[in-house]
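Here's a solo chain for you in structure tokens, the form predicted on its own.
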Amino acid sequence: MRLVRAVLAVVACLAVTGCGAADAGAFPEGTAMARIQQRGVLTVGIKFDHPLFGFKDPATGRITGFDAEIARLVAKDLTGSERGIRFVETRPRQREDFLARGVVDIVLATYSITPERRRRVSFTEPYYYADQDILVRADNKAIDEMTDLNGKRVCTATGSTSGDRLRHLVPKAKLTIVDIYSDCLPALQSRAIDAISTDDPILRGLLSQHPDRLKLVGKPFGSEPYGIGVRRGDTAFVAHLNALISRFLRDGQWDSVFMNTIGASGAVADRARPRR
């Protein structure tokens, strides 16, 4: 009987998208990767307010940028086509709640990996290396590296790695604390912050918003290894996820997406491209 309903599979899969790279039966019975594949949608925790990661286009509700075409391709190995993917507009204080209740089968959402996160979500190794830098004002004078924070008051997001860096690195930094990162920008512009100050591809985001008006300070301070969020304990699934990573990586798709979406801002792969 199984391999009747293998046989089964594989016709319906051919019939409706040609299998692409998950062919039927490929995964062991029981798996996440069965269950989303049977499903024929992987469903995709991402953020929708940050462009070139996660951005939600208002104009046409596509969701766009690295970790949305990221999740494309992985949708593509599981389901057999790009399209077999539902996001859902997952915030930092959600990511693991999320996991957990299984609302998304993954998070793909400039996710930090850290040992507090891996008590209660398993992680892949990292597809992507962000450092943490400041957004000012174009015409700040006043802050031109990390140190200069002292003093100066500070927006940054609620349950992120970038402000426990802030409090040990700057302690005299106001912190200005919000749900998300599009919070800070009316803030920014209106005066009644200094800076932003997160991950570097999450700012360069806010920045092609208003390039005019704002400025990367560029000196970069921390090291943030970006990872695939799975529910705790699913080794099989984070061992799968890890082999399309490398496969990534190997074949050139991490790069052409890279040069797609974050490298139009002028960004450099260098630091950002894990090495496998």
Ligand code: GLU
Second form
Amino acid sequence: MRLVRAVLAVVACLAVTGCGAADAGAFPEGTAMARIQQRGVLTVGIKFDHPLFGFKDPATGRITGFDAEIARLVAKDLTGSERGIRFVETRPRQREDFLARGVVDIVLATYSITPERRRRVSFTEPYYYADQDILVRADNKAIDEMTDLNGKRVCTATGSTSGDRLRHLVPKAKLTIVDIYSDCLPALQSRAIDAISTDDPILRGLLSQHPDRLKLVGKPFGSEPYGIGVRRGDTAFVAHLNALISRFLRDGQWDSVFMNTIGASGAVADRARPRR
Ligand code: GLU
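For comparison with the form predicted on its own, provide the form predicted together with ligand GLU.
Now the complete complex, all chains and molecules, led by this one.
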């Protein structure tokens, strides 16, 4: 009987997946997981300009940071190898569109879960909690908290929740809207703007590039729960990714990814870590 079962398992495995990956045969046919497993490559939409979170290292070409390392763990689960992955630069305004058109399988790109976005994409449960904060020049004395942004020139990116919150909370701020947050940096340094405002992991990444010239205000005003985005309505894929995130939170992998990436910037794990 045991032999019969073993033979059946091998036949099923060959029929469904070709048995390439570690968990071969585990995914029902027709699911995103089975497609990615057969392809041997997970395609990930990610930021390229956020050191410590989603960053293309100009020296090596390697994609580094918290989002990148979580993506590699997902790729390992689906394809059997951390190298079964392709990263595609995804700017804030491109996230929904890339998922809808199938340019990427998942978006892992400081992507906050919001009711508006849920109309176009599906999200996992949060895997990280960020806070909106403010980055200024180190010599700044005028901006100490969010309300000080009224009347100031503030830079943020299009297609983000950061701009919406600023419009709502500090309506007198003069917004400069760019395509990617790193475009705000030269403007801050040349004094064309007074501040950059978005999620703290993004600001910490920018700060890490110029620690002597910039400072984080450090008075957060708005929680940003990051989810992994998938094509709208793919509930099987969402369920699988949720189980994976829970596992990473339980088995210490979330903590080691945090410590090796954004944790180095002084971000506090207790604040960022989902409770489950
Ligand atoms: N997390 C926020 C958002 O998804 C702001 C940062 C970003 O644009 O990536 O809109």
